[in-house]
Amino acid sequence: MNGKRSPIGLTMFILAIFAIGFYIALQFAKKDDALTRTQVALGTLIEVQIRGVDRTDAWHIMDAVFAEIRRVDTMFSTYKESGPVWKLNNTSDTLVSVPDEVLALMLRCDTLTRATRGAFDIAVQPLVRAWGFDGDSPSRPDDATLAAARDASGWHHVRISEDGRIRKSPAAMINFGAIAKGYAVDRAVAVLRSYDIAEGLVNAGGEVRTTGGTWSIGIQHPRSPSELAAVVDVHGRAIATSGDYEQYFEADGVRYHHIFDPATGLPARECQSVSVIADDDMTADALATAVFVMGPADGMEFLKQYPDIEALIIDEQGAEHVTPGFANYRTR
C-alpha cells in the first residue's frame, strides 16, 4: 500500500520523534536543579524527572523507578513470550489462570468498559493484528478479514469466573495498550513515593503524573508536533493523551490509526486528540481513548458524571472542547 505510514518502530530515533511533543514541551519547563533520565519501554521514551535530591541518591532512585516500568512491561506486553498477555492470547485453552496483578488490571478493565459502555476495551487485539499495528507495516485489512477481527473481538468474548481464573473465547485476545503505560506510571510514582521523593514526575510517551511541586506539561497539537495545544499544571495529579498522530498510515487521503471503534472495527474519527486529568494515570490513559471513541458530544456528556475529570478534547475539525474546570489546569 502507498501512503504515508507513522513510524512505530522501536528504535531510539523513532520514538524520539513518536513522543516529542510532549518531551519539547517538559524541557522548557525544567529547573535548574531537576535530573533526568529517559529511557525505552513499553513502546515509547520515558522520562523521569526528580527535584531536590542528591544526583547519587537520584540515579539510584531512577534505576528503581525504570526497574519497575520494565517489569511493568514485561508483565503485560503482548510481544515478550515469557509474559502472561503472551500466553494468554496464544492459548487454545478457554480457561486460563492469569498472575494476580494481570487479574486486578483485567478487573479495573472490566469496571471501565461497564462504565464506558464498551466505549474502552482491551479485547480488541485481533483488531491490532488485522490492521498490522502489532508490526512494522500496517494496512487497511479486505472486508473480509475486518469482519473476522471484528467478530473475535470485544470484552463480551471474556469472562472473570469466581475463582480468579479468565474464561475466555478461543480466539479472544487482550491487548493492554491503552491502560498499560498509565498503570506503569502510576507504579513508577509509587516507587517515587516510597523514596520520599517530594517532587517527581513520570512521562511514558504523554502519559503523565506529578508528585508535588510546579510542572509545567505540553500537551502535542495533533497536527504540528512542534507546536502545543495547551500547556497544564496538573498539580499532583496525572494526564494522559490519545492522539490519532501516535501510531498511523495514510492511503488514498485518508489516515488510519490505532485506536478503534470496538463496535466497528474501524478508527474512531471524530476527534484527533483527547486529553484526560484523573487522580491516578491509568484512569486517566483509558478515559482518554474511551472518550476518543466516544467522540466529542457523547464524550462531553459522559465526563458529566465525573466532576473531579477534566478533559480536552480536539474534534476531527480542530475545534477544542473543554470541561469546565479545565481552565484550572491549563496556563497556556
Ligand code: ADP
Given for the second form:
Amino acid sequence: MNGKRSPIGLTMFILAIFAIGFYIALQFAKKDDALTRTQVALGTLIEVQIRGVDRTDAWHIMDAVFAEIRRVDTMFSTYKESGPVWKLNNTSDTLVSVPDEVLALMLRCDTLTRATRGAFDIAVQPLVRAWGFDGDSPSRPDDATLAAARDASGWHHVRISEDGRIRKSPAAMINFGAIAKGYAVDRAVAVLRSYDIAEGLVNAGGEVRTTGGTWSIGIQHPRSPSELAAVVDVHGRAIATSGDYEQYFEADGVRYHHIFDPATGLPARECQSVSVIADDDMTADALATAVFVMGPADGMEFLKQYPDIEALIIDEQGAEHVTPGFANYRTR
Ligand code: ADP
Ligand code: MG
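What I would like now is the form predicted together with this ligand, since the data block earlier showed the form predicted alone; can you produce it?
Okay, now the whole complex, with that chain kicking things off.
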C-alpha cells in the first residue's frame, strides 16, 4: 500500500522488516507460547499470533487469516494494476463503478472526512504522488507542482452518486493508506473469531487488534526505535499509531513525512506520533491520521465528543498528551 519500490529496494525492505518481525515473533514466542506467523502485505509487516490452539489447527487458521489480508490488500491497493483503486485513479472517466466493498469503505471515509472537517481525506493521492511517497525516493516538489497537486487533491472532487457509482473530477485520485491496514486487521480478527479462537492478535505495521486474553502492546518511541513510548493492554479493542518516523526524508534540517495536511499540501507539523484506541481498528487507524493532522490542541478538543475513544499524542517537542481514559489501558 505504501510504495512502489525498485526490486533491490524492495528486497532490502522486506529483509529488514522480516528481520525485525522475526525478532519480535521469537521474543513473544518465548514469553508466552503464542504461535506467530509474519508476512509482508499492505506495504508493511503483518503479524498474527494465536494462543491455546494446537499447531496443526493454528497452521490452517493462519492460512485463512492471511488469505483474507491479501484479498483486502488487492482490493484497496493503489498499486495493484487493474485493481479497483488503480482503475479509479487511472481513468479519465468521471463516472466509475467500484465493487460493493470499496463503495462501503468510501462511504465510511465520507463520514470520517465530514467529522474531521477534512483532516482525514483519502483523495490526497495527487499530494502523495507529488511528494514521491508512492515511490522510492520522495522529495520536496517545486512550488508549481505542489500547488497543482493541492488543487487536484480533496474529497470535494469526489461524489458518491445515488446509484452507488463514483463521480469524480478527471484528476482526482484516492489512497486508502490511512485506513486500509485498520480495515484489514478488523477483517482478519473476524476470521480468527469464526474459528472460535480464544486468544488472538493481529498487527499490521502498528495497527493492532486483539481478541480474548491479555496482550501487552508496545507503542514505539517516535525518536528512539529501540524504546517504547508506552505499553497498553486494550482488552479486545483496537489501537492504531500514525507517526512521522517510518516514511520520511530530511532536507535542510526539516523532516518531511507522509501524512499530509490537506489544507496546506504539506506534511502535518505538530506531532511525532498519535496512537488511538477504539472498538475497531479501521476507526482507530483513520482517527490516528486525522488527529495527527489536527495537532495536539485541536485533536484533543475534537476527541472530547467521543468519550470511549482514547489517545496518546506525542507532539513535535516530544511531550505527551493523553485523553483522560488512556491511563485505564496503559501498563507502562
Ligand atoms: P501509517 O501508514 O504509517 O500507519 P497513516 O495511517 O497515518 O500512517 O496513513 C498514512 C497514509 O495515508 C499516507 O501514506 C497516505 O497514503 C495517506 N494519507 C496522507 N495524508 C492523509 C490524510 N490527511 N488523510 C487520509 N489519508 C492520508
Ligand atoms: Mg491511519
